[in-house]
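Only one chain is included here, represented as structure tokens and corresponding to the form predicted alone.
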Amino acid sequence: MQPADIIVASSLLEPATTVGAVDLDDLIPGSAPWELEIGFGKGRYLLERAAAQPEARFAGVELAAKYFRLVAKRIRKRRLSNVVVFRAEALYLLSAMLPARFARAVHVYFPDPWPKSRHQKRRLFDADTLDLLLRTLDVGGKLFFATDHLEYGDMVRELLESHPGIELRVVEGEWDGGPRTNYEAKYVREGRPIRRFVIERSAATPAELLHPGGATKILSATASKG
């Protein structure tokens, strides 16, 4: 799959379709609010949410082909008309394809922490990339995050606490309703510690959503080219 390829599947599309641009209202018509899950894996939480809230619209992003195919098959089997899934690289989809302020909630559970230094540029939560996540949220929208990689979780918390456009809440204990993914259910049974955060977008303008670290790099890059 090329970086710019976006493969889409829903109960309204048979079979999965490759697209060059994303118009969410064309994929699932209506005016209902959207929720987005990045890295949905086997789709436990995404499909449960879509089935429980038929009045809302849901989108999921996953790069692994086997999980994408599995969840696309389950969507069609369960005839869920309010959920669409994308097989895509998340950062590309966020930066180039998805509209700003379209979601009331974004869910990111147990993303790859990329612990090796040379791979950390691929992290979803970084000063350079956090703003891509936040721009998808409407004002007052919430981003839900969990990780069992404690060092990464502490880094994410520090990153969030230094952002001027959000409000951060640390979740003590489990989510209301219990584990949200298969990984989380396994880790809870094992007694493994988990970092859980809820981030609410309080900023109203794009400029207020720039993390200081990311903004500094943008200004430095602009100055070096000028």
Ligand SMILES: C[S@@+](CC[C@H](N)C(=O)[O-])C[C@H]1O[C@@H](n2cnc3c(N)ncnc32)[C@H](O)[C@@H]1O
The other form holds:
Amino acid sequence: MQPADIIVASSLLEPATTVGAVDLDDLIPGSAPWELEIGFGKGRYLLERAAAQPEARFAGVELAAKYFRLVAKRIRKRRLSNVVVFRAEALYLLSAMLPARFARAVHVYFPDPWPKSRHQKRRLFDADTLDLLLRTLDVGGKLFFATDHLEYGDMVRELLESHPGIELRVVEGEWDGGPRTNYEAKYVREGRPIRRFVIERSAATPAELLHPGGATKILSATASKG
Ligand SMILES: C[S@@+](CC[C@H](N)C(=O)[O-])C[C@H]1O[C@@H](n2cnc3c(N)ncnc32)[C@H](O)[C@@H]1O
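So that was the form predicted alone. Now I'd like the form predicted in complex with the named molecule, please.
After this comes the whole thing, all chains and molecules, with the earlier chain placed first.
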């Protein structure tokens, strides 16, 4: 996806394409805290939270145009003025468009597991991309994650446990308040086991936030230039 394909919509704006860093305060003015959902699908969680908490601001990113359009339409219909959605590749948005430390919470529920080993490099969570996710969190901010793909869940847990800049809590049982998203509601009905984690950013500086796996790659790339 080219940067120019990134489309932004909220009930305050006409859908518009954008490129480069976004000024979130320009999209939704105010000083209320921000939360971000990645891969919001049909938007159940994002829309419910935005309606229930008008005193907070919400941003969502979704790659699939049909889900983006569905949710953008619902935002306008429900006149929600505290939520903005982006149709974009999440990693591009995280690395090039969103500011560091803007969010008090980031939510990632049932990201595509890419089960075939040759496709696993497409997963959202690995040592390189975790830093991008964590970078958007304010110090003390939380990342919420769930998956029904147990191998992916174990891989994410290992990655998180070996990260020096975060505290990991494994959630036993369901979230307070029950299933958050459409996928979660379906899988709970089917009785599938689900892995749920809450991660708190404790690291204060960007350097402390680098996962050793990702950092090693950055350092070796730099060294190989010399
Ligand atoms: C398995 S669905 C889960 C949807 C929703 N979170 C739920 O739990 O019901 C994964 C969603 O992530 C979106 N997605 C996958 N890769 C993405 C990416 N790189 N950037 C943004 N969204 C992405 C997909 O389009 C899809 O809507």
